[in-house]
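Below you'll find only one chain, the form predicted alone, shown as structure tokens.
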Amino acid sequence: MISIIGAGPAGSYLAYLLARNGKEVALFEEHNTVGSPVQCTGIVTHSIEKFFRLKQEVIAKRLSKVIVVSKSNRIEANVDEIVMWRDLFDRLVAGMAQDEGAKLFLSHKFVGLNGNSIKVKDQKRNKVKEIKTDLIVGADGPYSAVAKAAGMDSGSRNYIGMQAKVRLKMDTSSFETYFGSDFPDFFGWCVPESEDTVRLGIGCFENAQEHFNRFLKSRTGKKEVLCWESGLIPVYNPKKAIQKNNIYLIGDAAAQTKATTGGGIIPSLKAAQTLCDCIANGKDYSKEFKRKSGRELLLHFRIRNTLNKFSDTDYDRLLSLMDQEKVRNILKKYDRDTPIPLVANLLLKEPRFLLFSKFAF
């Protein structure tokens, strides 16, 4: 049997994944509801779409453009992403988990390890179980306690995401990007969910509180919030143990994120199809990881500590590169989650972002 901690999108189609290919899995998650507390802002560009046709009812919004915003520049450019209702979206997994066979409890909070045996407390009846298994998967997160019992937590950063829903009105075909010195270390974001909310939030290392205040007032005027949706953004380490024996991990728990934007639900559901053929065929699973994925985010990894290093002054002068007409047809064509061919073509039809690279060193 293979037990997978953690029902969130890594975990649930990890899940969905062996059992159609017809292993025994049991996924355990330990809140009462799939997809609760939400914790992310919910955008994915369409490159989720290659993973499996998504449920209208999961959908909030299509967006259509990005307005991206530096100290004294502002620019906007064409794009093709989804606004999803993250609680459902999670749902629709597991669900697609459990129509192909896999076993889901709720309620059961990973406790510990016992040789081939994890320890799981049944929170509703008040009773641990120890339940045999042959093989382990933490997909619970950036706090993964499959991964600290492991031995296996050590070398990762995360970014303290903190986001919440306000009432604003604002174009529902675009969202907003926010770059410069008021949001340190990452960025700020408004992502329309309906005709008059938003989810508006920052990722940083310190003193969130205190920028989200700032971006809070700045942008709406007002201090109300509807209600919270925070949460840690892992960063993306290369040299992050993700398998030890019969133990993996996957998605946050494995920080498997694109450290640029912080997203981690298409690289980890990459990562669950990598791990399913690893585990079907008797291959290692770091290795694959790093042969199919490792490029990608290392690239992603590289240019959020390129950037880290900008001034105000470095980023109006990017989006003023960014904002011709060549540019952001290669914006169009290409999406984040290709960076690899987006850079090369980026850097193909326009040179001076060579210019930039003095900061990588």
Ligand SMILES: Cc1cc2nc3c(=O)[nH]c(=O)nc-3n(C[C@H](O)[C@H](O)[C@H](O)COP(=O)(O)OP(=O)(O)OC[C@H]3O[C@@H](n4cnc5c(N)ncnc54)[C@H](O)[C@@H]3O)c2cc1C
Given for the second form:
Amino acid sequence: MISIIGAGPAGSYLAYLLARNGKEVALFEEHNTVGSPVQCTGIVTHSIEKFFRLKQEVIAKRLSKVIVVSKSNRIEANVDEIVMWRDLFDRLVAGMAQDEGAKLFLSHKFVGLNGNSIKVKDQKRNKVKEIKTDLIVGADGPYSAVAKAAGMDSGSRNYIGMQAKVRLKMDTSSFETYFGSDFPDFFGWCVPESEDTVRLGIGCFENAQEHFNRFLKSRTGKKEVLCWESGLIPVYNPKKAIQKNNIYLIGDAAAQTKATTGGGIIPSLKAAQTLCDCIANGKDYSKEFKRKSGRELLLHFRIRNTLNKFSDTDYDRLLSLMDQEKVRNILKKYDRDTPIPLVANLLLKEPRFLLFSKFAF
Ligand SMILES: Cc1cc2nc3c(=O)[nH]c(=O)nc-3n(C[C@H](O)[C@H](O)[C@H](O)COP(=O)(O)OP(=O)(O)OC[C@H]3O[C@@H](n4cnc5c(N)ncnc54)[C@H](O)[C@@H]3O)c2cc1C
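Next, report the structure of the form predicted together with the named molecule; the form predicted alone has already been given.
Shown next: the complete complex, the earlier chain at its head.
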């Protein structure tokens, strides 16, 4: 039996793939419903549809434009992105896993390991059970209890992703991103989810409340939020252990995110495909993950490290270079889920991007 801890996108999609492959799968989720609480903006590129078709009810908005704002510059570019209702998305994927025969145990919290058994607490009955299992997968997010129990929790930093739902009217076909010294080490975002509500957030390593309050006031003129949707965003670390004996980590538990944007949904679906292939065909997960996703995530990581050395003037210059027809055409053709051809083509068409490489060292 394969025990998967956590029914987020990583755990549920892996459960779906393994069950479809004829494996006996048990999926344990600590909450009494899948998908709550939401701690995510839910933006993905249209590449999500390479994995499976999204049901209409999962889609809050389709976005065709991004507005990128720096201290003294502002540009627009065409995009093809989807804003999802994250709770419905998580339920969709968990439902797919159950339809293939995976067993979902709600209100079951992983609390420890004991040899080849996992200890899970049935929260409704307040009882700890020991369950014998062949393989254990920690898909339990950035605070991964599985990683801690297996001694695999070292080696990655986390951004604080501070986000709230806020009352605001904006163009519902576009979203906004904000860069520069008011958003140290990451960026800010304002994403419509309905005609009068947006998801407004910032990521940073420290003083999150202060940065968020300033952004909220400057963008909306208000101080009130409707509800908080904050959480940790792990930064990809190529040296992080993702496998130890019969224990595997996936998704945020393995810090498999794009360091440029913090996006982890598509990388976790891709990692689930890799891990399913490794389990089904006896391949080495650490090596296969590096081969299939490692180079892309490393490129995101290097771009993030470069951006984090930018001054406000550097961001203004970067936006000016991006505001050209030839660059916009490339951004339309390649999205951030295919970063290697994206960066290669950007450098070919606009070699002045190389001027920023001085920050890479
Ligand atoms: C503010 C914010 C905004 C974001 N915006 C985006 C975005 O727009 N696009 C994008 O692609 N990514 C975004 N992300 C990142 C994205 O949310 C994660 O990368 C993604 O959710 C990872 O999926 P996962 O399945 O690995 O982990 P999670 O979604 O965290 O799922 C883990 C699951 O495990 C369960 N669990 C935890 N501990 C236990 C336990 N001990 N026992 C049993 N179950 C347990 C949890 O309840 C949860 O259901 C954002 C993150 C934050 C914080």
